[in-house]
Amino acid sequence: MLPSSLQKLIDELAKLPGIGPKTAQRLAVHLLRSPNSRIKPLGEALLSLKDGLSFCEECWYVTETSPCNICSDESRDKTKVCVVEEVLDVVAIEKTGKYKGLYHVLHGVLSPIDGVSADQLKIAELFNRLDRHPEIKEIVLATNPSLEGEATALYIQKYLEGKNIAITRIARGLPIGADLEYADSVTLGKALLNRTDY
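Chain structure (the form predicted on its own), given for this chain on its own:
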């Protein structure tokens, strides 16, 4: 029904995470209506996305140089490594200004249903890194509180049992401004278990 070039764009946009078929259609039609002066920079940015970018050989964060700026920053606490699922998790934690250690990006989580096993993630690279750097004394597990995130954190924790490395987990609970009556029971329960001195 639609011209093939427009349908192809819709199909490609729909493959992106968080973009469903309807959103893909709206985006494609928006781009169709946009002047070339707006579309051309988008196309050039997409085509040059990977030029000059790679992943840090230490932490697997996206970078233009390896090791990345975080790993090579002498002011960072080299005894702590925060393990996250994705590159954007590093960005989110850095925005808080509360963490001054290093990172390790797994590039996903364990998900047997989706066919994602440990050898498809950067878990072995994490364990090798710990062997190469005995100065690392704490692993902060900051995977999402999903079933897959918890399974991944547990996998890492089990491997590190008996090693001279502290394993911590980011706290979970209620967000600022949330109402208790609207919180689900799991989140409220975690908030109670992770309570701190006031």
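What we label the rigid core is the largest C-alpha set whose atoms superpose within 1.5 Å from one form to the other. This structure is a prediction, so every number in the text was calculated from the model and none was measured. Numbering follows the first chain given and starts at 1. What changes on going to the form predicted together with another copy of the chain:
N36 lies in a different rigid part from E86 when the motion between the two forms is split into two rigid parts. Relative to the larger rigid part, the smaller one is rotated between the two forms by 12°, as taken from C-alpha superpositions.
Show the other one: the form predicted together with another copy of the chain, since we just had the form predicted on its own.
Keep in mind that what follows is only the chain, not its partners or any molecules around it.
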């Protein structure tokens, strides 16, 4: 029905997560009506995405140099490593400006249902890194407060038990702007248990 080059673009767009066939159609027709000066940069950005881009061998963050900017930044606190699930979690934490240590990106979470086991994540690389760097004194577990995130945090904590490394977990509690009345009871319970001095 549609010309093949348009159909091909729709098919490729529909493979992206969260983009269904209808959205793919709409995006493709939008692009078709855009000038070439709008389409070309996107196409080129895609084709050159991986040029010179890799993951830092130390922390597995995405980088153009290895070790990455964060690992090689001398001003950062090299005694702390914050363990996160995804590359974008690093961006989110960096935006807060409240953390000056290093990172370790797991690239996923333990999820038996999705068939994700420890060897598909960068967990062995984390343990190996701790062995190589005895200066690391604190592991901040910053996986998501979801079932899988908690399980992954627990897995790491169990392994590190007995070693001379402090293990902390980001606080669970009410987000800023939340309403006690509408908070779920697990979150409210955590907020009460983990109350801090005022």
